[in-house]
Structure formats: structure tokens, C-alpha cells
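Presented below, as C-alpha cells, is a lone chain in the form predicted on its own.
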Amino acid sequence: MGARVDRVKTGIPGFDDLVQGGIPKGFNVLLVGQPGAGKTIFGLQYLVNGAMRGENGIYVSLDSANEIVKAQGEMFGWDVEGLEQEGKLSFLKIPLDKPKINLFDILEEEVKAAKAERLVFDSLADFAINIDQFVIPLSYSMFPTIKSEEEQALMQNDKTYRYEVMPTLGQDPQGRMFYKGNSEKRITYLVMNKLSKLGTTNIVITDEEKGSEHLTVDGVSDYVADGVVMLELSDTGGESIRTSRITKMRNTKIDTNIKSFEFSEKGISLE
């Protein structure tokens, strides 16, 4: 018998049965789809259902204003405002008009303040587009503290590191390395790594990369994520058809079949 896996129920009708009752606690689950596929509603529904179960959640947005996200929830009769006033649901809009944003420190502080157990990050695609606005402490994830220019040069030239994303480096008073300047989209690896250390169970939204060998626009997040859920929107004979498919979930026996889903009066429901 394997070790018992603690699972977090999404509460989305039809979904939890496909993943042995829920998402393993502490996982990063990548939610992939084109615009309009239902990613925001899926993520918000996950948080609302959790809040109603006594599990506080945070919706982190790099694109949509909080009011827009909340309005989508109100359309389905969810008491978003009430849950927010009770401190069970929080909305964090990252200010992309300000330079040198330390995203990781912000997330740590917000999770701690909200006592959050669930988090939705929306989205990795927006993060990649606005990468120059962020100051990213590389030592938080896979790089040690660097104390000299010689050590920095060694790190930059070391080909054993899987992702070389350090064309320009800076250093703060504590000696931590920071990435500065234009980035390859694989810098999103660092975000996924940091999210996994927050102690929350996360839905991480990103865009699908059509017509490419990669599943996602960043080309790496689906490999790093603990789980991957695809949401598809297609047009057949003038009729919009929505489907979902779970392609990956570690420590879980999953149903990988394509499932149709719809927006009911209470939100997303899988058939």
C-alpha cells in the first residue's frame, strides 16, 4: 500500500472524480487554454468552493482588474464580496506599472496575512510578457548566495545548470543574486518553483501555444507543474463546444479522457 495522499477538493462538479477525489495538497496544477476557454471561472470557482469549506484563498492577477474577476463570480451567484469581507477570499492585483516588483516577497506576505491554503496565479503568460517589471531573486529557488564577482562569473558560465537565464545580474545588500533585463520565457520556471514553496495548493493559469511543439507559451511550465489541465474551446457548425482533459497529475490515477463541460447557473460543470 502506498502512502496516503492528502487531497484538496476543487468542488467543481465532475472534476474531483477524475483525480481520485481531489488535487494532492501543495501541488501546482497548470490550467492551460486559449482566451475565453473558461480558465478564470475555473480558478475562481476553485477558490470560492474552498472558502466555503473554510479554506482561505487568494486570486493573484497580473492582467484583469479585481473588479472584473469578482464580477464574473457574481454572475454565477457566488457571494464573492461576502467571502472577501469575511477574510476567506482575497484578491491581489500586481501593479505592473511599477518597476522592480519583487513578486516572491509579495506572495509570501499575502499568503501569510490571509492564512491562505489555496491560490490562483493568473497568469504565467502575463508574467512572461511583463518580465522586465520584476526583480527576481534567483537564490530563492536553485541558486546559492553569491558573494563575489568571480563566483557570479562562474555561475554564468557553468553549463551544468539546466536553465541559463542570467545575461545580466545584480546583487542586493544581503548578497542574493537578482535577474535584471530581458528574459527567455523559461524564467517562469522560477515562479513555479517559488509557488510550490508557499504552502498553498495552486491553480496556475497560462495560455496554450497553438501551432507549436510546445503546449504552453513559455515552453517549460507544463514539465515543471505537478498537474496539467487543458480547457479547449472549439467551434463546430456555428456552435461553441467546450472540453477539458487532464493530461498529468502526479501521485494520482487520472482519467485522461476528453470531457465536455458547460457553464451552468452555478459555474463550470463537467459531464
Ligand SMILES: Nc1ncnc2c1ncn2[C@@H]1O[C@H](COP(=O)(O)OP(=O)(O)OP(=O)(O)O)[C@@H](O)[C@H]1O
Given for the second form:
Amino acid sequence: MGARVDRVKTGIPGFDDLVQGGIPKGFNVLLVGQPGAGKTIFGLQYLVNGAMRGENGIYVSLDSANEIVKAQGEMFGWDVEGLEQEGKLSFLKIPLDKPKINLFDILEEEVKAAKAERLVFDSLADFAINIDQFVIPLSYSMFPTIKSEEEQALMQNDKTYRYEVMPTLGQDPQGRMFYKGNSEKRITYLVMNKLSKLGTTNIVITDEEKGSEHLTVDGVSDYVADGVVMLELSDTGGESIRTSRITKMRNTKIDTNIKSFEFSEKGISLE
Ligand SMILES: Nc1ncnc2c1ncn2[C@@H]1O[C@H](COP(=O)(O)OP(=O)(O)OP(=O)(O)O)[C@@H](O)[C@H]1O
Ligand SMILES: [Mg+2]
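Alt. form predicted together with this ligand, vs. the form predicted on its own above:
After this comes the whole thing, all chains and molecules, with the earlier chain placed first.
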């Protein structure tokens, strides 16, 4: 037997039993699915359940208006507004219309202010698509080699120096622009790394890349994540079915079977 693992209960019916009672504390769990798969609702349910147990949570969205996220919760009868007023639940919207966003500093401050133990990041795909809005530390930037070695050494030592990424744009199957190349993978790696240093237990949402060799649009987050949960929406003989599957959870004996997944009146549940 190894050291005892502290686990964080999602409280989502049918889920915790698949992962020995909960997500190991401090983990980054990637939640992958196509648009409409239920990722936002899953994430919000995780936070609401935590808040009701006295574990504060923060919902970080890069794209959706928080009003829409909150309204989803109210639809299931969750007291989102009340929990927010009690300071147990907070919503942080990262404005993507302003350049030079220092995401990591913002997250650190907000997690501290909210005394958050749980965090949902929605989403890594939105981060990758809008990568040129963010400031990224030099060591992760795309063109460090265009500087002389001497210059690089100086910049590396200067903690205040930030290098702005010059994006190489690609297009995903839906025609959306996103940042391409190896640097994108390194920056995704950096985001996951920074998230895991916040001290919170995180659900990191991203989009599934259909028909590609990669599971996710960034092509690397599933390798870096401590756990991977997939939400699927598929058609079988004209009938649309929702399923969920856990494909990875470090330090945990998992049930990897495909589970059916549904929206009940109280939210998501797995069977
Ligand atoms: N009570 C319900 N019964 C059935 N379906 C529901 C219910 N509530 C929400 N849905 C469906 O869930 C989907 C929205 O879920 P959610 O916003 O969590 O998806 P998402 O994976 O976050 O999508 P996106 O990638 O676009 O953000 C919608 O398609 C909506 O119709
Ligand atoms: Mg969503």
C-alpha cells in the first residue's frame, strides 16, 4: 500500500465510485468533449457540490459570459446565486478583448481571494485559440533563438521580462483559428503546470478534436493531465446517446468502462 491519497468528491452521482471515492487532491483533471457535451454543467456541478460541503470554488471562463454559466445551474435548481453571495462560489471572466493578459498572476490572486479549493478552467481550447492575447514567460516563447545567447541569458535572469508570443495561426475543422506548432504544446504544458501549482483541485475543460490523431485540440493536454474524463455524444441508429468514460486518473484504480450519462432534474448523473 502506498501513502494515503486525499480525495475530493465531485458529488456527481455515479462518478466518485469510478475513481475510488474522488479525485486526488491537487490534481488537474482534463474534461474533454465536443460542443454541447455537458462540460460546463459538469464543471459547475463539481463546484456547487463542493461549495455545499464548505469547499470554496472558482469558475474561470475565457469565453462564455458567466451569466450563461450561472443560468445553467439555476435550471437544475442549484442555488448558484446564494452560494456566490456567501462567498463559496465565484466566477471569474478573463476578458479576451484586451491584449497582454497575465493569466497566471490573475489566477493566483483570485484563488487566494476566493480561498478556493476547487477550480474549473473553461477552457484550454479557448486559451489556445486566443493565445496571442496572453503574456507568456520567455522560456516558453516561440522565438527565443532569434536573440543572442547573451541577450537570452539576461532575459532569463530578469523575472519581470515577459515575451509576447508571435502566433502561427492554424485552423481547426470548424474553421476557428488557433495557435499551431510545438510552442503551443509547450504553452499548454505551462498552463497545466501553473494550474497544478495553485493548490486547488482542478477540472480543466477542453474540446475534443474529432477525426484527428490527437484527443484534444492542443494535442498534448491529455498527456500532461493527472486525469482524463471524456463526455461523448453519439448517434446509434438515429438515437442520440450521451456517454462518459474515465481514461486516466493517476494514483487511482479506475473503472474505464463506458457509462451512460444523463441530465436529470438535479443535474448530471452517470450509470
Ligand atoms: N436538463 C437537460 N436535459 C437535456 N439536455 C440538457 C439539459 N440541460 C442542458 N442540456 C444540454 O446540455 C448542453 C449544454 O451543456 P454544456 O453547456 O455543459 O456543454 P459544453 O460541453 O460546455 O458545450 P460548449 O463546448 O459549447 O461550451 C446543451 O446542448 C443542452 O441542450
Ligand atoms: Mg461550455
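The term rigid core refers to the most C-alpha atoms you can superpose between the two forms while keeping them within 1.5 Å. Positions refer to the first chain, counted from 1. If you're wondering where the values come from, they're calculated on a predicted model, not measured in any experiment.
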Would you tell me if E239 moves between these two forms by 2 Å or more at its C-alpha, with the rigid core held superposed?
yes
